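Single chain ahead, written as structure tokens, the form predicted on its own.
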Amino acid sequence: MLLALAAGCNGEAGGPPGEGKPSGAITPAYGDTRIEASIGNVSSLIPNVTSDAASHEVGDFMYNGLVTLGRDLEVTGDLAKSWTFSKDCLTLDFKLEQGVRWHDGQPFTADDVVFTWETTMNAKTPSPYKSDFLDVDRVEARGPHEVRISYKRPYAKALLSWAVPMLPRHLLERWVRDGKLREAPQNWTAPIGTGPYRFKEMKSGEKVVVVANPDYFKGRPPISRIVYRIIPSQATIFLELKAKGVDVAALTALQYKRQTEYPAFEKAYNKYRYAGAGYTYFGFNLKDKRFADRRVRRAFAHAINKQELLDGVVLGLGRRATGPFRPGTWADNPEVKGVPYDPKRAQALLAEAGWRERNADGLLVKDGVPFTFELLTNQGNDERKKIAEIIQASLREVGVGVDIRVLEWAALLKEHIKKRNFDSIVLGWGTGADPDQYVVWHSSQSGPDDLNHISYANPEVDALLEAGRSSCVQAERVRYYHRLHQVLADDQPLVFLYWRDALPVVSSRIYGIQPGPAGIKWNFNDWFVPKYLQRYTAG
């Protein structure tokens, strides 16, 4: 995955520690607290039933999957120490690590793997990840530390799908049986995993605190405590950074380029920049007949100057998006050029769709109704607010009125996205190591707990998604995904805007960071603070 990375200061082991540095090598030490900031609130402490990034970031502290991704996006063992795949791609055998215990002291066994699969596929479980296991025929515990997964047909993501967090049968079985998993105390007050950190406390909308697991099967993590602070404003997060109240955060492009280039900040923090795995989009509720018309969607795409967005919003720290596949990866189709900026073509397409007349306010009118709609985005993200304003101005030029509404993150998800109660949205999608995006684009994934938020349905897209995930041969998958890229670019079910560079910043007292194609957090449980730089006492 061609991810160009540029680290500020001393990239591999943390930044310049400043005065008082002892002679000799920096050695790992136990202790201290790491404070991380996020603008998004956590929707549940059981990540298997959530789709928001904040819940999964916190979940990573406390849970393990059978496999995980390494520095170079390679699949490595987590709770599984080894695995074998049959030549016909229909049988996957895992051997599990021995001696692993849940945070309450109970042993982790193969039966918990079976339970995690049963829970995910339970009709009463509101999980958006069911599609990863649709082709699983059965999951069998073949002893306390061996699991066999049998597939009905080959599935390209079979191995990677088992990165799903494992769940404890002894605590959750009755909640799943009664169809009340979202009511279990593990959602908010008592999550139990096998991970490097144990839950300590949560104040919704404020913070989640976890502490190092002394019995972690890979060894106790050096940093004693992590405080995950929910700060719903990028500007406020930046103020906290300058006051050294936060150790890890994401910078905006403006902050990265123009507001952090001074000695005190460069001494206190390391800045990193690499090609991000997420794209920003302008999406529509396709149940609205106005947006169901492909000509209208393409008109909007022609009306928006994406280069203006890149230059004005992220200051060039990103790349134009033509579809949902990361540029430079094998699934990305380099022949797809996207929709060019062309306001005249936008007006012509709107006219073809029946939007020809204008009222006294200059707005296009059809059947006596002016073309106006509401655009929603999340609070605290200044970049998305700027995007919304540019879209508003661009569409006004072609006779379409846009009313912007900025909502708190949790309310936006619960009251609008899940309920499909919106006209249009400016949000982003993150992409994984595998290009399969069945859960986002397939027509079967349009339920309230699913991820096809825009209610997109296209038979050819469905067929390509099904074919792409059912082959074990990459050359075949390339053909399917290149065609899928072209179809989505032509259809514009949403307007693909840009891929934003990731711009994380980390306190220079934190060492052990090893940037790579997977970013900087792939080995977060190895980070440490040398004794002479420790700032907090864990409690």
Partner chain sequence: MLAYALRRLLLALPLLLGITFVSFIVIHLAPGDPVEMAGGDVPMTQNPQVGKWREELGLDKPLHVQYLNWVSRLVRFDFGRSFAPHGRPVLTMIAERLPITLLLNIVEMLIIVTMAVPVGALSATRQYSAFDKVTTIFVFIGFATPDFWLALLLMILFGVQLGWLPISGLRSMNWEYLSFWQQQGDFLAHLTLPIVVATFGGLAGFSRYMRQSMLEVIRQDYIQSARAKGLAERVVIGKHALRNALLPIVTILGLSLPTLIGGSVIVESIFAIPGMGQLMVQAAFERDYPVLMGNLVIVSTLTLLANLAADVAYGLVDPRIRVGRRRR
The other form holds:
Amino acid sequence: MLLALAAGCNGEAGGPPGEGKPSGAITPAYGDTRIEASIGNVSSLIPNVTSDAASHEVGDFMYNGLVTLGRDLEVTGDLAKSWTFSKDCLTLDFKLEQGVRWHDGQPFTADDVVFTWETTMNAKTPSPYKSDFLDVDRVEARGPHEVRISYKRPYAKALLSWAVPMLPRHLLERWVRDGKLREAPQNWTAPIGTGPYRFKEMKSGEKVVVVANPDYFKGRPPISRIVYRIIPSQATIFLELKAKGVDVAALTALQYKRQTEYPAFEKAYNKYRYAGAGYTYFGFNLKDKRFADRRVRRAFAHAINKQELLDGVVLGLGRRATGPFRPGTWADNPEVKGVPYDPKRAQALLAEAGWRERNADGLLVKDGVPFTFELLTNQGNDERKKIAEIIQASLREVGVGVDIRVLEWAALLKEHIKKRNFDSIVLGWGTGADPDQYVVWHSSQSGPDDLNHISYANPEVDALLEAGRSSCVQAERVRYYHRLHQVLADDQPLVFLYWRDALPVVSSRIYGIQPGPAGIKWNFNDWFVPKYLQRYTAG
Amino acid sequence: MKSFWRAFRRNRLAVIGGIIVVVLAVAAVAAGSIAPWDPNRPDVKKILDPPSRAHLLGTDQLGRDVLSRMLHGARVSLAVGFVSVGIAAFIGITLGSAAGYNGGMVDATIMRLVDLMLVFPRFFLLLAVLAFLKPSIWTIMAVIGITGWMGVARLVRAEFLALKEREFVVWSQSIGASGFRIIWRHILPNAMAPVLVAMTLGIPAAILTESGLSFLGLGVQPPRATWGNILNEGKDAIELAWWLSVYPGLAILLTVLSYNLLGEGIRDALDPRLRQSAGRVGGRGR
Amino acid sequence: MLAYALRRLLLALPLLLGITFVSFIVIHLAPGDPVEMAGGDVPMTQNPQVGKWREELGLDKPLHVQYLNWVSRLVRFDFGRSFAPHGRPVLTMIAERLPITLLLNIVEMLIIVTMAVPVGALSATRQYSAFDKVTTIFVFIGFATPDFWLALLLMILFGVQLGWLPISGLRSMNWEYLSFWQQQGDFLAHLTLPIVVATFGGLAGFSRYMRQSMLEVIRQDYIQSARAKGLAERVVIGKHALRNALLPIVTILGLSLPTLIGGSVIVESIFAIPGMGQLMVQAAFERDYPVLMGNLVIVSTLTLLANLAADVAYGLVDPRIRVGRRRR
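Previous: the form predicted on its own; requested now: the form predicted in complex with its partner chain:
Entire complex below, previous chain first.
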């Protein structure tokens, strides 16, 4: 396990003094309310048409997909009991759980799966998830609990794409047909899913309340009620946390490190820490001759002290990145070692590449031209600005001059990145649950609107990406991606800096949390509060 | 003028206010040379250091020197105050004198416009506009100015109505002086006093407005410092680093206080008659 | 009297049109196609609400045609639907949010008036006294304290340190389990801090107005002659001066409404109160045009009505007004 999961005093938390604390094991019990806080607003109760975090978090309470992600980010069955891929990876058969009912009592069947797909692909449905299903040829119900999906070509993310929330045909069909899904009552006032919690009420801009679904097919969740509060100010959420008005929230690095390390807080909450899903990088325009030389890129990687960077920028709450795969996931190759901080080696590599002499300013010179370039990053992200400053100072040590420009996001994208009009950038990439990164690294993806911003082209990488993408056998894919990881780490098309940690806290009266690479929320419907610790009780 | 000075000097509070106003202005102008550190240079080894000999007012979340940022921030904050109030005064004086001098339809139309602008919550207008335009320092100044001229327009018009009937104006008209000349040479100088007072009260209001916008993320953008955004960044560490909240807060308080004392002092010294009209513009700027 | 009220109402009609005009212009100041600029991660071509809006506004048509289209739908109380994925009618969204903002503002105004009038009157009658100076300083501190900052300090003190008051929101999480009176108490407790913060700022301006107004009245001839007649100072001030000084306050009350509502933007954001201010912030960040425009129109129309009411009330207490023009 790569992860150092720092929990507080988990398992030891005592009840309020004076109350009879049962000796022996903490036993699960029904009851209590869990209060979560979100900065963002819920924009719809049908998550299939939204892309904001709040709508999806609330959606997770009420809906299920066919599959979901387990603790180690592995794909597990949700509404699907099992599945099989054909040898050619073109046919995917799901066997569905039996006896699942929608919140209104109607049975969930294969027909609803077909309907969900039809809804997503309907031209009048504003779904941001259409691209996941572009390669789907047919979706057929082969009996009430069997679905067959036929693909036009192998698609590595096929299985994972069926984590999309299932929608009830009997309630939504006429709305979808008329292209008025947004006007359906299920969109705002009466959502119906199959999930562990049922909708209770929503006060626009204030809160969403859901209650435990007693008929949930995996068993009634122990915590009776969840209140999802909208609190638009981060400072207010933190104060609510200190006053114990919120049970689950995310901390900033500063809060985690310096504002929550006192006994009262550590008694009331368990703090968690796990690798987040995004990494920050220092990338080069590889069309520039200077950066096309691998020795130069590796020299830069040696010149930057990533640990100091991590300490300064996120107070050490992150992990040094060695490549583009999230640490702890199956695609991540733990054998790959990062480029160590070694300014001497950096200078030697630069000398090898022809940068030997220094001018009066102490800058390296080749053919009479000093080594200086521009570094661009986006406005409104202090982390990246700080990184830029640290890189500037580090490269100056080895004789390379950097000018920093902080640009407004739209301008940066439109005027510089799309036009490939830049020397270097400090930006970040988020990663999904599937390791396929074809669009970021493949040489065919270097057009103006494509995402291979740095114009990277490496035949071996291309081949690995293609192989990894068109296989549905994880054991094979592991090989491709582990190799890809090594190639990218050797080649350093960009300097991988760090993965920032996610820093959630949960009230210590809540038990059953099993942190893992997937974070803490993956088993939220198993969380419970022992009877003697319950806080919100009726009467 | 002499009597003005005598009256003004007698008001001790007003004199203190005036001195502070001048000191702040000088500090702002000279920020570049008196600030001990580069206000925008982070230092990851000094994150949130308390006040010390090296950093008299401590450091912020990026390890930057708060004193230097306050000094440079004074420049931006005061510029926001002055320019936006200048814009407001220009529009207000132009429309107010047009209304007051011409009367009739022109007056009625302009006063309707004033009424119209007054029913909009200013902060709502600011939000609507700034969400679409890039929140650069210039747009912020312009928008605060354009939404804040109504008080001045009313004042100027009222002065005009009062002055129009005075002998020197009637006399100028009778010898055929042009309207513009009469306004410029004879009426405006007499009407300036309450406008000046209104402006001194408008400057701190504009600084406060900018701090509110910073809170919503629509103020002057970092790394450029203003008192408002230093205070706003400080709120995330309010219990950890009091110096990040207290000093900019004090700076704003001091500015508001001194400009108000100065304004009231000028008003009292100029003419007790003005007492009533000036207060109206001093409303909080949102 | 009725004629006066009617005349005021008639005069307000062009203002109403003006409100729609300003609201329209503000949004269309932005360069480029407003719909293109609208945010959200869902590509806008896929958003049926946006498509519909584009159709209804006739964005390909000249501005004045767009404006007339929009106004003609407003007249039928059709404010359109939000751009957000829920696509709810703007009017419904506003109807949900308006009551709490109105409640807060009315309570704030009542508190401000009941506190500002005695404070202003007392400092006027004792001009330059210690009381006058202390209140002046206090009032300026109120004026100079950014409200988000004051709010945080109070939240830390009363919410976290002392634990006397709830920090944010409108109701406790166990609200459903409380008795009726406990529920009312709980609601009041939640409103306390937001109201204190909003009043603290507003008090400053208001007590200054009152002081000025009072100072002016005291210098009037009839007060002097009342004094000369040998009436007790208490009667002179309490009966004659105060009543006259209060008259202009009625108007200022109406005029300061937009300032108060504007202040609710920050108060509602920091205290997590789902009112108009929060809706406005959210719409601005999401570039939700229909909601933005609807908000501007509704809030300013309400202010206009409040001003109208203040005018008519003023006319009632002071008959001279009905004849002459109110504004000096």
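If you superpose the two forms and keep the largest set of C-alpha atoms that fall within 1.5 Å, you have the rigid core. Residue numbers count along the first chain shown, from 1. Computed from a predicted model, the values in this text were never measured in an experiment.
- The rigid parts compared between the two forms meet at a hinge, and of Ile149, Leu464, Arg500, Leu350 the residue found there is Arg500.
- Interdomain rotation between the two forms (smaller rigid part relative to larger, C-alpha based, rounded to whole degrees) is 46°.
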